[in-house]
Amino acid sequence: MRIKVAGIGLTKFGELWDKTLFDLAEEASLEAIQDSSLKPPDIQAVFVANMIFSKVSNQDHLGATIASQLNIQGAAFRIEGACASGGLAIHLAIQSILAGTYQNVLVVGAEKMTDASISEVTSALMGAGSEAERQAGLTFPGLYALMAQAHMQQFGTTREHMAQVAVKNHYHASLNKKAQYPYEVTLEKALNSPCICSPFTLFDASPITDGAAAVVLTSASTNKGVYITGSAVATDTVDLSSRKSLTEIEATRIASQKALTQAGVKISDIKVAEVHDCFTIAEILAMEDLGFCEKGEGGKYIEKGITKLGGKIPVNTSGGLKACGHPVGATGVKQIVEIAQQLRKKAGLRQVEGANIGLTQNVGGTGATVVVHVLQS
């Protein structure tokens, strides 16, 4: 499998009061199309990734709306898979190319979250949970906090281990002008920030974000460029209480094994990764479930500096969801953009030396949907 990432585009992430979702989608899409050296009429299909916009704005039919805005008259689709919407849109776009249906496709993930109230956004995001969880009054901070507490009890993971994720990712974001929070934080500040849901403090959680990311994918093959060589999706129960374990996301393990096999590489071959750190415990779980370290060792693995720029396997060089921001429908596409920049050797101060194989992990809900991609240059 060889699908070329022909073009990439990315807006600033943050509280973008002067932009609409359609402004953001257009900005990222036109940048990606221009980067690909194609023109809008060359694009045969548009895949729009979005989770909550229809709930907070009453605007549906996003595929056709954004395609027409871009003057693209090909097929148009809106893809929703909770916070994994972007990764799913990439996966489905790849399948459409492999099937021979289309040659050149645009994938754009966009979300406008800050125009809605906190209660509206929280309610919309819980659409990714189960009915039982909603009836119990649970939110995603609470659900991931349960996973964190289980991991702490079973493996001795500490609040300091989780705070180290935030410190690292804020450092990476300080080198990224597109990040929502492009500044460093200290371990002390992270640990002493307000508690949002024990054991989490404010710096353990990703923010509410506006932003868009886009990629142009094509079947056109040359010897140069960045290619997606593995793409896999796995699912688990939506209800966290129905899982056999609270200390792993099994869908990550399944999807990553499939994607790595497709790409013909091992996890030890990965030089840079973007993983779904919606909460700091999620990055710790990702390190274990992807196979970078043994189960229960994720906190210590990150604490050693292995995943920081300059370490053996830099993770979330963009700043991750934690510090770059988490416009939920755009996140999975942004991950592809970041890894493509790394493999192109165009990541600037965030550049990972020798980066030639990268991986992305995009999670929906508490792990009911996981999408893993492998990229190679």
Second form
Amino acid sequence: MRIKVAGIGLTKFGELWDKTLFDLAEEASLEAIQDSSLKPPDIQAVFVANMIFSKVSNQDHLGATIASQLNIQGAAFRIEGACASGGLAIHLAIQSILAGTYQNVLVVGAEKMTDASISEVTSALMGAGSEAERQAGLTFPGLYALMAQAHMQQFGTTREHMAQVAVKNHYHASLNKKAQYPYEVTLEKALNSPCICSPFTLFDASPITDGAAAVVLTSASTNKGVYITGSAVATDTVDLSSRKSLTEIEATRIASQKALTQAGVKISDIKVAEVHDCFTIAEILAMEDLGFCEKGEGGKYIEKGITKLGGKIPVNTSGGLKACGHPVGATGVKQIVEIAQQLRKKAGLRQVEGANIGLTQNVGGTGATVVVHVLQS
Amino acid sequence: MSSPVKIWRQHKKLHNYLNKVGRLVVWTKIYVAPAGFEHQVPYLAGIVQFNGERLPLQIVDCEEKDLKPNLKVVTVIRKIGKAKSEDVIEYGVKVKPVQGGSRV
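With the form predicted on its own in hand, show me what the form predicted in complex with its partner chain looks like.
Whole complex next, starting from this chain.
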């Protein structure tokens, strides 16, 4: 499988009071189309990734709304798969090219989260959980806190291990102008910030973010540029308590094995990765479930600095969801944008040397949907 | 909060969950609540292992310091969230420690 990443576009991530969802989607889309050297009429289909906009506004029908705004009259779809909406939209766009239906498609992920109150956003996000979880008053921070506690009980993972994820990703974000929080934090600050749900402090959680990311994917096949060579989705129960294990996201393992097989590469070939660190424990789980380290060793693995810029496999060079920000529908597309920049050697101060194979892992809910992509240059 | 018809459907099944004993697996104390639960913060929620199934449930009648893995808990029926003045009051299942402290 070889799908060309022909163009990329990304807005600033943050609290963007003066921008609407549509401003953000347009900005990222036009940047990606321009970068691809195509014109809007050349785009035959638009895949819009969005999770909560219909809940916090009155506007649905996002496919046609955004396509028409871009003067594109081809097919248009809105794809929702919780925080994996972006990865799912990329996956579906790839399938439409592989099927031979379209040759040039646009994928745009966008989310406008700061117009709503914290409790409205928290409730809207809990739409990705189960009915029983909502009845228990659980939140996404709460559910990941339960996974963190299980990991602490079973493997001795510590709050310091988790805080190291935040410190590393803030360091990476300090090198990324598009990041919501482009500054470093100390381990002490991360550990001593207010508790949001035990054992998490504020710095264990990704923020509420406005932002958009877009890519143009094409069937064009030359030897130049960046290609997606593996794309796989796996699912599991939406309800966390119904899973076989609370310390593993099995769908990550299944999707990554499929995507790596498609690409014909091994996990040890990956030079740079963007993983779904919606909470610090999630990056620890991702390291284990993707196979970068043994189950239970994720905390110690990150502590060694292997995944920090300059280490063997830099992870979340963008700053990740934690520090670059997490506009939920856009995240999976932003991960592709970051890896494409790395493989084009255009990542500036956060460039990973020798980056020629990269991976993205995008998670919906507590692991009910996982999308993994492999990119190569 | 849930619609009246949804509450009506769920209430019919509530008796199946009465007085079930289980063991606490993991828990968290939540400080930032979704809409309808803001008045309860901070509150405890966790995953409880019953015979053959695990469920996510709110934990009441105790403090976080009273909790430990494998703690014996029992199901109770309590109000879920906070109904607005003209809403139907929603009841559901929560757990409390079997030898718990005073009522919260």
